[in-house]
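Just one chain follows, in the form predicted on its own, and it is written as structure tokens.
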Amino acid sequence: MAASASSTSLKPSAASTNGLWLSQRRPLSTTFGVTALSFRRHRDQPRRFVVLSMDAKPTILVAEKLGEAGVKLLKEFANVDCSYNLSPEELCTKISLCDALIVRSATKVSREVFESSAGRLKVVGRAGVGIDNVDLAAATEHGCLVVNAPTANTVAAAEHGIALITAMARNIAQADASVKAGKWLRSKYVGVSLVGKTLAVMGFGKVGSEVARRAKGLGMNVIAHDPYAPADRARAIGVELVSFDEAIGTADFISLHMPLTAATSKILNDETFAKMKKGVRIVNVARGGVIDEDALVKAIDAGIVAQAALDVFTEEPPAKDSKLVQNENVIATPHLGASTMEAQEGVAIEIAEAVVGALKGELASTAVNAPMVPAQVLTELKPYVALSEKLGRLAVQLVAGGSGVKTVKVTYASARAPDDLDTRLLRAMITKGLIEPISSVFVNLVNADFTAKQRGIRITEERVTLDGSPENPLELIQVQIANVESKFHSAMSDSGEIKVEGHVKDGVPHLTKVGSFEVDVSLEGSIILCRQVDQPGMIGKVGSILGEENVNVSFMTVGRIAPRKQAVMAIGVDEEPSKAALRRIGEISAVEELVYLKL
């Protein structure tokens, strides 16, 4: 058995955040209360309840035009407000009444928008790929999930890129304008062939790789630059991955498909244009900001760049007197990359499904500011996600009042290799379980690490590699809280930490260990834990008391040190027992301590 550990140091902060996203299909607009009742013999604690309405539909603001199929899907689930062309002030005013916001590229979702939402905004959906118009840092701090629609417009954007390449090579736009002006200038608009020319695809993601496929079909030699692209995917298409300087220095055509980030902003500038082959032709269907537009004008005037075909601009729409747009060697289109009927409907459906799914509490495979987990992995991890949150909830409810939770250790045991197990999602749900029962803050996949850091919680993770078949992603998850006192002494391990452990059996989370005691109880309801002297009739006595209270027992298991010695009884219950019933159980002579834990 081999173990590897990693840790995240979290410093305390007095700040707070208001986010809301309840996991595992609980509606985001719903809050649930946590009841904790514990006592050692003849002692109980008051119950705490939070009760909110669960009937209200969420409200979704659609701030830019969305395909009818997407709007119809949204209306089946929520109240939909389609309000277009809102000013920043109008958007900030409206947003406090909305649970979700859907935008395209024109609407800026700034920090002020998230602050104005006062914690109600739970999901921002970007109907498209790029999310540079959304303040991701602010979204994360406010616990707001950001999702996009990365696949529906891929083909449309790639086709537009190819259309611009061919139109530019054959001067289609200029020749068309000339003929319509009554001219017939055949010799002026002699073009260049694409066959045998080298195309450099800058950014080899979904759109870039589709452009490469089509360019190969046109007889072009395709190279690509992308520091994150897997070499095997490039080889499968027949594309060679090269360095940035080699790509721009050898290409006859350059097609841009990278996102706009701090690293890519104005990546084509005076310095990079100087490294290009004279007469290069440039296409941009990505983001306008990746090109220094003033530098491009100079490069065209100097003959370094023969032509440019641009679908996107730093400022949209560009100024009417823009030297770049008015240049006769530039073809300009008004951000049409995704503008096909098929793509518009596809994007509308994709983003509507992502937003509705997120509002339902489902895990989003298109989340931008949360751990990116493929859909098939989400499906496999789903029961372990539930287990993680419930173990966190159990552990923190075992902490005695006044004990601050600062140090948490999570152990994952699996037969899979460490690289084959991404635990970020599980850690986020454990954090959610740890913080929500003792805080008014709602924690989700988005803000879990941020919220833990604010509260000075240091979470370490250890992965234990087991021998055996890796059929299941995990064999067990263990949560330990150090340097605290416990309201249920038996939950303390031999080394002095509160320890709970669980696994998934037949798709259902089970608690398998409390402290040093082995148990086996389903985590489908709530749990009563009692330490007792192991003797005949205990199960019957406890069961009779619960039966008289009409409390249904789903599971009951006893873990003991040895016959007639100390034992821990774990009882899964579907209903909450009354304080009187719990007191009666605690008054049984053999019961030494008792705790009721609400899941």
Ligand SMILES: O=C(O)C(=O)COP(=O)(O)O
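No experiment lies behind these values; they were computed from the predicted model shown. Positions refer to the first chain, counted from 1. Take the two forms, find the largest set of C-alpha atoms that superpose within 1.5 Å, and that set is the rigid core. Compared with the form predicted in complex with the ligand:
- Comparing the forms between the two forms, the C-alpha position of E89 differs by less than 2 angstroms, with the core used for superposition.
- Positional change of I571 between the two forms reaches 2 Å or more at the C-alpha, relative to the superposed core.
- The Cα position of T154 differs by less than 2 Å between the two forms after fitting on the rigid core.
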The other form holds:
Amino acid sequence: MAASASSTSLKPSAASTNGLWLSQRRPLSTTFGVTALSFRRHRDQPRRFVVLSMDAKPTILVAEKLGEAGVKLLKEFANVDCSYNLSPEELCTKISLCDALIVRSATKVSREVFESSAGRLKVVGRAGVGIDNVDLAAATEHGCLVVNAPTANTVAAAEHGIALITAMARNIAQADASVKAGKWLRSKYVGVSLVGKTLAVMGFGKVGSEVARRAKGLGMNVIAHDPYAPADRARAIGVELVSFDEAIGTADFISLHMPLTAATSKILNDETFAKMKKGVRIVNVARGGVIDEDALVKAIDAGIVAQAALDVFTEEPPAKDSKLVQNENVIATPHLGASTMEAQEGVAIEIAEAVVGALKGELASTAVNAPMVPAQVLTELKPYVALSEKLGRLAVQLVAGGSGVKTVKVTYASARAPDDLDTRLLRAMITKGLIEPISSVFVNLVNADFTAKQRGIRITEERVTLDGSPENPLELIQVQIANVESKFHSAMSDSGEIKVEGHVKDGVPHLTKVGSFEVDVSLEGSIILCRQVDQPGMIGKVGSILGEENVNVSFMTVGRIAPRKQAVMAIGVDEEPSKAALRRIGEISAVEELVYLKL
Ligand SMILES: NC(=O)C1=CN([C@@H]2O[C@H](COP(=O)(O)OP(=O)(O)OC[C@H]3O[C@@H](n4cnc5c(N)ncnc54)[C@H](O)[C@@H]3O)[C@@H](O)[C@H]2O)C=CC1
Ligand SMILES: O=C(O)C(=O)COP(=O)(O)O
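The form predicted on its own done, now the form predicted in complex with the ligand:
Entire complex below, previous chain first.
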């Protein structure tokens, strides 16, 4: 099997080095033998993850107005093209020249956008919370990371919700318009009080809980419905979590704060309006699509809904003659929930940092279509991330040409509780290691599972809990490929799988087992594995052939069953040995088989 992997994984056009398109450059270090011999030559350079040098800066397209502070941050790192109000066709044309795209809620980032990018687009940044305008499935299939700015506009949206509740209760918008029209209608605009009224917060997430907190300050009785919210978080601010029907059936005010998903689409409809208390008031600062707008018009006309205050609409902007918007019991704002000076500056900085971080190869903590890994967890996992990819690379290069990889088993052994380890990151890197050396597909944390599935590779994972101190997140990772032949027979385990195993020692990934042979090899550079009859002088013979061929040996290790029996020698090399060099090693009489593996 042709092993086409190199130590870098950047594709030429992708100036980005996202996520685990991160590449590792290691200072050289040398380790000789373990089972038989053991010494090591250290150099003092620190181990670092670095971004590969790029010929050109990445290009970021900002397709909607973004706060200045964010644009400034982006410009420090990339070429920034601020082009607003692009048509879908213009966006598709521009995107092929961009590594990242930043949008708010008005731009549809459709499948066509990802297809038109021809693989260059590596990050979509949503400068806000809702990602219903981004085709996440298409992003994932194209290995494009989607990040959002989930926190900076929470207060703004909650304040807007409260503003709409109070404005609606006191007819502020209608009264203002009438005064401006020269009228003075004091009895027409008598409102309702909020104190003592029941507010149902539908969706008790960031915005919903801030709305609840503020509404309690206004003397409202607040209940909430959210199937996924923890009851203790609600209780902590004096809010009871109730069922959907109880929430809508008892509320005087209903405020919507859930995302638009298949499950929440038109969640307020003819049937659910019919269950509401007559005279209920509806506020929507979430997404227009969670309300069936025709049903809302009917519910207002039927007197079920007394008033509605809407910031968001199914279609934005809504049609000029929209019956809903024109209804005198409806007040409307043009999707202003996040539009405060403070929120926009905050969102701009939050998204700029996320996009730049992702382009630099850092794992995004606000990733929407990839595991979010908190910074401190990532720091601890980093060497295991590298180990995972390298084990995947080694394992697949041991497969004999013609046998397709379909069944992979990964075993993680750890003294920590199983819940302490999120293996998605490690699985993604093993997948990357398994697929990239044998294809032109670019695999990252985003598209790893999708790519494996598409190629019919089934990866099963097993956790083994070890006794002992849980100082390290993992003691070892083992990768086995079943139902294949190996081009290096010694890599087959007794049960017939290709097996490689490794661990992290002093922060450095090591290979510790090949088939049934124990080795101890720091995983850097590339490796020659050779099975031989254990006898004196082998290391010298192999070393001198490589020396004559000008190949620098960084380590050697010999794993053997017993003295003078079969042994597997692992030789780390800095340069790729020529075919002639490998042939000369293979011709040493004690050598039974050998393979050269790129890491
Ligand atoms: N109008 C505007 O300008 C803004 C609108 N938003 C929108 O507000 C909504 C909430 O935003 P955040 O609070 O930041 O998000 P969040 O993710 O913190 O909260 C959403 C909550 O909805 C819950 N949820 C999901 N499905 C549900 C269901 N079927 N029924 C009830 N609850 C359900 C989730 O469990 C979660 O707790 C989003 O749709 C977002 O797009 C957010 C900011 C500004
Ligand atoms: O953050 C959200 O979900 C919002 O709806 C805000 O949208 P915007 O960025 O103001 O277009």
